[in-house]
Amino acid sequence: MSAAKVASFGFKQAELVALGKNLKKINAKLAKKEAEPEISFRKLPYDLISADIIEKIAKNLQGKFDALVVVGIGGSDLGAKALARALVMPNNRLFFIGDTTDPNSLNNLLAKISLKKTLFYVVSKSGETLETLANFIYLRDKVIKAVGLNRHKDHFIITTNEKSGKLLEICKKEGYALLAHYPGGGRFSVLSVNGLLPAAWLGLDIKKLLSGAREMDKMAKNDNWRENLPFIYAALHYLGYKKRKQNIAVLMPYLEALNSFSFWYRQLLAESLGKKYDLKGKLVSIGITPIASAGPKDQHSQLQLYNEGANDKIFTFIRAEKPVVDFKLPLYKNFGLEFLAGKSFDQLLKIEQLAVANSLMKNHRANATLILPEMNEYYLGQLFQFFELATVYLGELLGIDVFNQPGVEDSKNLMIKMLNE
């Protein structure tokens, strides 16, 4: 991503040094806001008491149910989905519904589960999310018909805020179990009960996950920008956006397990950075458009555009040094494929990623690679916290409110109005 590698489309060291002078002030500002709900995602990795409780709840539920269904949309399910699919893939114990009102999704889910042996985890911070409520109402009716009115409550746990909303009203009146939503927003909630309960249900080590996130959070408290990886990442994107019109951020993991992670990242960046006004109320219509890509498959569908189209993108690759599993190719003679003999699939994957990164560099396309030592709970926890912190830093550099989302609320209000009409 440096000018030495990608010419005028890369950063100069002096630019990074200049931006690095802002880090101490930004960290001081964030430290003062520690008690505010929006920044409370930084406390989640340190909350081991809640982790203990979640583990006990999950263990108890495992003995009663065969399947868990997360009913939510956006920040209420993307984090849990990214977490689960990164480390347990595939499985027939955890399902997701509520991110659409397409009836085919419900039909497909009902064909896979037994209502009598399924727990539904309904998540919405506001308690007013239309897609979530619609799926909940339908599934509630189906469960009542399957197990009876008195027993159906045992099949539902709800996470919402403790102040207001339809789901809170329903909990109070109907008596469903309530696990309170952490104070912050959904897109920063993956390391709260929203993501940890489904992870613990699958048997993942959620304390190891929090340990990785904690390590990354401690790194971000360093005021020396050279040792603060989330800030460096944010600064590189800021320079690309402000100085070189690189307003598209492509995340392209070379790990099948992180395909869902890319969609979590897409929401995080889009909702956090797409803003009409800055912190001073000035009209800025700002934002970096995130693209969820996947290697190597998108080498064969997107790379032509990435290499020769408009140079308005910054690319981030993710790979793991140590594979979870690997296979070696046998010798196959007489067809010119002998060079593959003895090569492993992980070798092929790494070489493909490196070749694409170098190809982009030769075409002056700024790109970076994040390398995980291996794919496990610890490094996945680091990865979640890394992107959350980098997004907050980028918002601070751009001078916008990372945590609001008025553009989303407007469409929600219109949906309700249209349905009432």
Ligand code: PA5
Second form
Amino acid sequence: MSAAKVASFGFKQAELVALGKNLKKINAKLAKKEAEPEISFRKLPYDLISADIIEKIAKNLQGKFDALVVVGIGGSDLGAKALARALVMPNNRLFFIGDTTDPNSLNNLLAKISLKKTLFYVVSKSGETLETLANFIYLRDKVIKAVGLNRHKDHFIITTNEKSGKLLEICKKEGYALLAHYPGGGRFSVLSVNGLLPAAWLGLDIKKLLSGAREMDKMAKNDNWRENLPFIYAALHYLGYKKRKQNIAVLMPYLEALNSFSFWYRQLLAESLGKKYDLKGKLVSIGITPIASAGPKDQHSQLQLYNEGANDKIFTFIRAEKPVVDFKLPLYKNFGLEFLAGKSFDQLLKIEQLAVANSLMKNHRANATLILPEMNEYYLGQLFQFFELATVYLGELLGIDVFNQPGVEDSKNLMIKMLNE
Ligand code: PA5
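Now show me the form predicted in complex with the ligand; what you just gave was the form predicted on its own.
Full assembly next; the chain just shown is listed first.
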């Protein structure tokens, strides 16, 4: 990403040094806000008491049900999905519904589960989201028909805020189990019960996850920008956006397990940074557009654009140093394919990523690579906290409120109004 590699499309050391001088002030501002609900996502990695309770609940559920279905959308399901899919292979009896009202999705889900043996985990911070409520109402009715009115309540756990909303009202009047939503927003909620309960249900080590996130959080308390990775990452994107019109951020993991992670990242960046007004109320219409890409498949569908189209993007690759499994290619003679003999699939993956990074560099396209020592709960925890913190830093540098989303709420309200009419 440096000018030494990508000429005028990269940052100069002096720019970074100058920006680094703001870090102490930004960290002090964030520390002062510590008690505010929005920033409370930073406390999640330290909350081992909740982790203990969640582990116990999950264990108890595993004995009673053979499938868990998360009913939620946006910040209420993308984190759990990213987490679950990063570390566990398919066929794990964890399902997601609620991010659509496409009837086919419901139909597909119902074909895969037995209502009598399924627990539905309904998550909505506001408790008012149409897609979530519609799926909940429908599934509730189905479960009542399957197990009876009295027993159906055992099949639902609800997470919503403790102050107001339809779901809270329903919980209070109908007596469904309630696990309170942490005080902050959905897109920063992956390390709260929202993500941890499904993860613990799968048998993931949620304490290891939190410990990785804690390490990253501690790193971000460092006022020396050279030792603060989330800040460096944010600063590089800020410089690209402000000085070089790089207003698109492409996330391209070379790990299939992170495909859902990219969709979590997409929401985090888009909703946090896409803002009409700055903190002073000035009209700025600001935003960095996130693109969820995937290597190596997008080499064969997007790379032409990335390499030769408008130079308005910053690329981030993610790869793991140590593969979970690996396979070696056998010798296949007589067709000029001997060079592949003995090479492993993971070796190919690394070469593919390196070749793409180099070819982007040759075309002066700024890119960075995040290397995880291996893909496990610990490094995944680091990764979640890394992107959340980098997003908060980016918001601070841009002078905007990363925690609100009036543009989402507007359409939500309009939808309810239209349905009522
Ligand atoms: O970030 C946001 O606020 C939204 O994308 C929400 O996560 C999404 O609309 C779901 O909202 P809720 O959790 O209130 O159902």
